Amino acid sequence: MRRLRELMDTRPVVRVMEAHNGLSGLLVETCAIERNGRREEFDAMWLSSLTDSTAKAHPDIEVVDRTSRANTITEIVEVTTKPIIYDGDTGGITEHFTFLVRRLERLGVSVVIIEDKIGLKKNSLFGTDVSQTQDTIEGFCHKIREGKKAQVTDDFMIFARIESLILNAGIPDALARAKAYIAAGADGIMIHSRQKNGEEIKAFCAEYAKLDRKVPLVAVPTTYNHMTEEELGAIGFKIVIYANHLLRAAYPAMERTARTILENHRSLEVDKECMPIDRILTLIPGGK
């Protein structure tokens, strides 16, 4: 749990990849390259509600219960060591959120990120195309304060995700919420945007830098993915999350394989798309 704070103190940008089951967690744990004489790897894992729900063939509306999501965490922590950032959606009602904090802390999660929306959760990338209601500043601050009271250790963190830009409420509203959430005890701020050119995010960061009191900023550059980690770090982000990419890559590959087998009435043609059978037999430690 403590490792994420250490990374935030020592790395220019903390690089985070989503994981939705034990196998994807193991991939994030072990994937590394050599680049310019130094090792490049992911620093932590993001347990996305979108990918966890999708992997279970459920919609991303908080329909997957917390026991099921806790089981996913357990699958992952049994085979990995990297810090975990948990997508807590809205956090639920405040009284339920305090129990979530205690459960995640016991499971060894480093951070829960909750978004400042109420009612039926819909994915933020729908924006205003679907009905989404932002919580009041007072209501969300109360949830943050109660969550902070519930935690047992100083290592666990609660980050506040601001949906103002998603809902076209503007940068002034997002900044007002950031100030209030930080005052309420938020350990970090995730700012979300659907705009592809990144200008809205840059404008927010420029204003955020002027605040007297700041906490680490989190980026999820799904839409403005032309921006590099170095560029995001330069405008003020401490954590960059690749929020859904492993699952998005896996499904098309599985679909191509299934269709090819249907078309050819055999599996010979998909051999080149699949890892060798002897590798999958030894992929998981202890399998041989």
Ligand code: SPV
Given for the second form:
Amino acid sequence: MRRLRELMDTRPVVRVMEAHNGLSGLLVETCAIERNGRREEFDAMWLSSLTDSTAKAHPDIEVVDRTSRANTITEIVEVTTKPIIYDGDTGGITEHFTFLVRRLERLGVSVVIIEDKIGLKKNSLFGTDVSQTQDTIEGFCHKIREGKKAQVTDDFMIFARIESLILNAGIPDALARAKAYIAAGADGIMIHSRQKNGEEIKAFCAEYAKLDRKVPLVAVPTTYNHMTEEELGAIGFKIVIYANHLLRAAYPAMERTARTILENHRSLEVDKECMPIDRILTLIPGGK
Ligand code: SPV
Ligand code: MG
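With the form predicted alone done, generate the form predicted in complex with this ligand in the same format.
All chains and molecules follow, beginning with the one already shown.
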């Protein structure tokens, strides 16, 4: 749990990849490359509501219940060691959020990020194409305060996710919320945007930098994906989350394979696309 704080203190940018089951968690745990004599790997895992729900063929509307999402965490922590950042959606109503905090602490999660929306939550990347309602500043501050009171360890963190840019409420609203959420005890701020060119996020960061009281900033560069970790770090981000990429990569590969077998009435043609049987048998340690 504490490792994430250490990484935030020592890394210029903490690099986080989504995981939605034990196998994807194991990949985030072990995947590494060597570049200029240096090892590069992911620092932590994002337990995305989008990929956890999609992997269960459910929409990302908080319909996958907490016990089921907790089972995903358990599945992952049994085979990994890296810190977990949990996508807590809206956190639910405040009275329920306090129980979620305790459960996540017990499971060894480092951070829960909750977003400032109420009612039926839809995925943020829909933006204003669907109806979504932002919580009041007072309402969300109350949730943060109660969550902070509920935690039993000093290591657990609650980050507040601001949806103002997603909902076209503007940068001044986002900043007012950042100030209020920090005052209410948020340990970090996630500012979300679905704009492609990244200008909105840069403008927010320039204003955020002027605040007297700041906490670490989190980016989810799914749409403004031309920006590198270095560029995001330079404008003030401490954590960069690749929120959905492993599942988005896996599904088209599975679909291609299924279609090719349907077309050929055999699997010979897909063999070169699939990992060798030897490899899948030994991919998970302890099977032999
Ligand atoms: C998720 O990964 O579930 C997120 C990030 O909440 S986003 O899908 O961009 O809203
Ligand atoms: Mg989510």
